[in-house]
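We begin with a single chain expressed as structure tokens, specifically the form predicted on its own.
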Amino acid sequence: MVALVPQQPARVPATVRRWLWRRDWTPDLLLAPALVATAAVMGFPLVFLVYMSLHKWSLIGYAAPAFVGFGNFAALLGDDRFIQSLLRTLYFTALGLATNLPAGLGIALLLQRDFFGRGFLRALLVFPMVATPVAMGLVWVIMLDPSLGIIRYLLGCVGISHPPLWLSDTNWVVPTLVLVDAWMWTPMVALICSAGLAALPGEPFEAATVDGASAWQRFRYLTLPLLMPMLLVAAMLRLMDLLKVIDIVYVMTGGGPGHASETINLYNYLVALSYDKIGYGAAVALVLFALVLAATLGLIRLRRAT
């Protein structure tokens, strides 16, 4: 008979122990109850969505939640509606950046010049930032009216007398979707990227123009390499933004014509509320979650590699 002896257990090492007496835990138990609120209000919604989206869940009659497991997530796969906002969310987004960030870089480059009207313009970059997004949805639907609207006039004007049907054409929605949300966050772009320039040191560009360097020599291996983390957390901003839009494909379009302008969250936003389909609806934000999350940590790894 071997004779069992009892572990004894694992002690602390003696540095780890003096570490904890010696540590003043004031700051830290000063955050605990924001920090305790801020775990739960983050976490609690997303653990019961994955527990709606683990269920058949109908608001009508009050119905118990039927379990089904991964039965939502496997009738996404089936869903082309779901397919093909998703592939258009990810079209509208990739457009989105093209626009804003070239455009927003530009204003900035613009604003670093020395010219009459430059803080008026600064100013005025603000105001599309402050407005309502559905209000200025509803005033770009009269412009882009094609028998009142004001930008059929300027087209006119300019020899163009048949312009697109831009929200009724499948193939001009989006893109047109895209500018109205261009005018909007464009200038936030212009402004992450003015701070960011302000802020560059100014001995590397005296150095490159005295040795002859060009602007454009300038701007390709100076500018835009320094500048390329202010870029990417604008890129950051805009993307979750664009993957998340709703508001003004809702006012607009209301996914139309058809479902050619339909996004992803829209779609969500549609079959939780208005097909009833609550566990549906939370395996589909849940998509959309993953998206968001994983494009915005590509962008973190990128910026911290930069």
The other form holds:
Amino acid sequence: MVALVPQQPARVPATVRRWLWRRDWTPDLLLAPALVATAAVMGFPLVFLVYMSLHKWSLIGYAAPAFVGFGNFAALLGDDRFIQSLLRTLYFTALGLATNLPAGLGIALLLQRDFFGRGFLRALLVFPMVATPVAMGLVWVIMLDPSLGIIRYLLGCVGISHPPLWLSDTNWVVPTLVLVDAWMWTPMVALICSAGLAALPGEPFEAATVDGASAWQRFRYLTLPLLMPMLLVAAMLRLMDLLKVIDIVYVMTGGGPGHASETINLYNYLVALSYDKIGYGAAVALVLFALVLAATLGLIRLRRAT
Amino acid sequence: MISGCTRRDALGFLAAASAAIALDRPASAAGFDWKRYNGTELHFMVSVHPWTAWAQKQLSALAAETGIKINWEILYEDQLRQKLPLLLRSDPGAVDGFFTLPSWDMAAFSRAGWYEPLDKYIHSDHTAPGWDFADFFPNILKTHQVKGEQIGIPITIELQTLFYNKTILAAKQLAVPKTLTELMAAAKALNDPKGNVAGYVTRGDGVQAVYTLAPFIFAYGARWLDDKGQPELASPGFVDGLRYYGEILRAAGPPNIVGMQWKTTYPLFQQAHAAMFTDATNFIAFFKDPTQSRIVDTVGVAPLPAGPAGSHSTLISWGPAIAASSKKKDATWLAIQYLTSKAMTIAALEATHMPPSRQSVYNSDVYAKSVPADLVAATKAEIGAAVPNGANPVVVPVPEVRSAIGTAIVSVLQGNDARQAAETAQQEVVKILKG
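Right, and the form predicted together with its partner chain of this protein, after the form predicted on its own?
Entire complex below, previous chain first.
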């Protein structure tokens, strides 16, 4: 027989009690509603996404979702279309960053100079950003058409009579979409860089000029390193957008010809909402989420290092 | 497609609406009580379509005649296909009626049990004596039947025809092709890359082109599915049809044919940059619109050229259906009857110019006057042999299956072997259907 001995409540160490008592909890209490709201808005969808990804889930009929564990993720490994869309998205992102950042920086450097019409040019730069991607995508489809489009005519005027079949050639379709994306979003990079350039201190540049540094040396050893934090911010924003790109691809090619321009986000949309594989689509979405998160965290770490 | 509303349209519409009221009232006089569900409120979910836009304008008249108030929710087709299943599954009773395209929805919706069978309403005193079910084309009624049971009421006829530019054909002294052999020869003869004119154009985007490929495989005697519902994509007829599709478009299509969607194919023909074009009959509205077309007076319409197995267009039709989960099915049927009566079909034709599904209206002067005579002749020639719901295999995963067949189409447009492409598509579709 076991003797019933009253349990002594665990004693909180005196130092901890003092710390708890003396700590000012006001900031935490003030932050709490925002934190709860953020957790509800951001956290719940993510948790539900994970839940969906572990089920075989169809909207057709009344059958309850069936738990499949990590079956959807295992199936992704054997899904050639998924793997190809993932690789294509990385290619799209790399090409996008390689065009957006240098071009945006170049435009910002040009706009730094004082010239007639600079203000107008800056206003003009904003136009592609504020235009609706879907409408602009359709405009580009018509402009790039080899029979009706103006691009062929303009290239013909400068002696290029047989331009590529921009959206019909499997080798050209992704670079063409990247160019349209760059037309829309390079101005944003340029504006971020312009803000960064405007905030750079003047003294180092004056000292370098006195020391006989060339324009290239001033750019290479002063402008670029000083601007790097802003460039990384621009890179981070573009990286997230490029990894998630869907709008212009959906409108301009629908992922075609065949699947030659299908990005992971477009594949995700088709699988979940068109093919009625909600659970499998959730698994694709989680992979995309992990990809965007990892890339963003990598850039944040790089920014801290600089 | 909605064409611009002219004064003539408006007058015609008024006349037809008056006729509608005049025709419907005798039914009431004969004892049919149109007010039996007075005060009922219904929720319809429909897609953007000329008929749904027209029907929305009739809701106040419907409310006055029947006392039924309808919340008419119009969504783009893609959005409807996402939102409707969600509501039907999660909130039974939230939707009373919806717009359905059986070639796309039927397999999935009938498996889910979302269609209310209509025969018990049609052949009962729930139906007004003058509504006349027998007036609908039998072949079109089949598009809305599951195992012989009616699940929706088809409102229009959507066939495919051959559109041609009379001026371009006349310049080469070519007759309108009647067979696929003649079509190939004419397309090649008319193709003029230097003059920026394609001999022939139709869809080259894989998923979309399944629709325009269909008549070619039917012309070679193939079909999408066998009697057991299994894919039949590697049959000799399918391979021949697929090969022909690739050959004619590679030989006489525009240079960027691979990936061309309907939104880029029809402007080519409309702007006289293509001599011939096959697609849905609805495109006539774009070609006859003087504000955007260069071929208003030169566009001609003919039946699809025949292959070894004849000429077989696809035949699809949107229409209203009753949700099986609705708690107001009788009132929903009354509303559908009102909108699909003979008189209202005439009014809809006047407003939309879309071929009607009722024989009496189709054969009337109203239809003959609302569309070009050659279009009337072409559709009359095609309708008997057209394949109901032939736009794609009628299976549950239509989008995924269309994607797999689309890959085969793109493959032949890129110059690859048709047999290989068809066999790959067959294997892929078998895999998809196994789930």
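We call the rigid core the largest set of C-alpha positions that still match within 1.5 Å between the two forms. Numbering follows the first chain given and starts at 1. Given the structure is predicted, the values throughout are model-derived calculations rather than measurements.
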After superposing the rigid core, is the C-alpha displacement of residue 29 2 Å or more between these two forms? yes
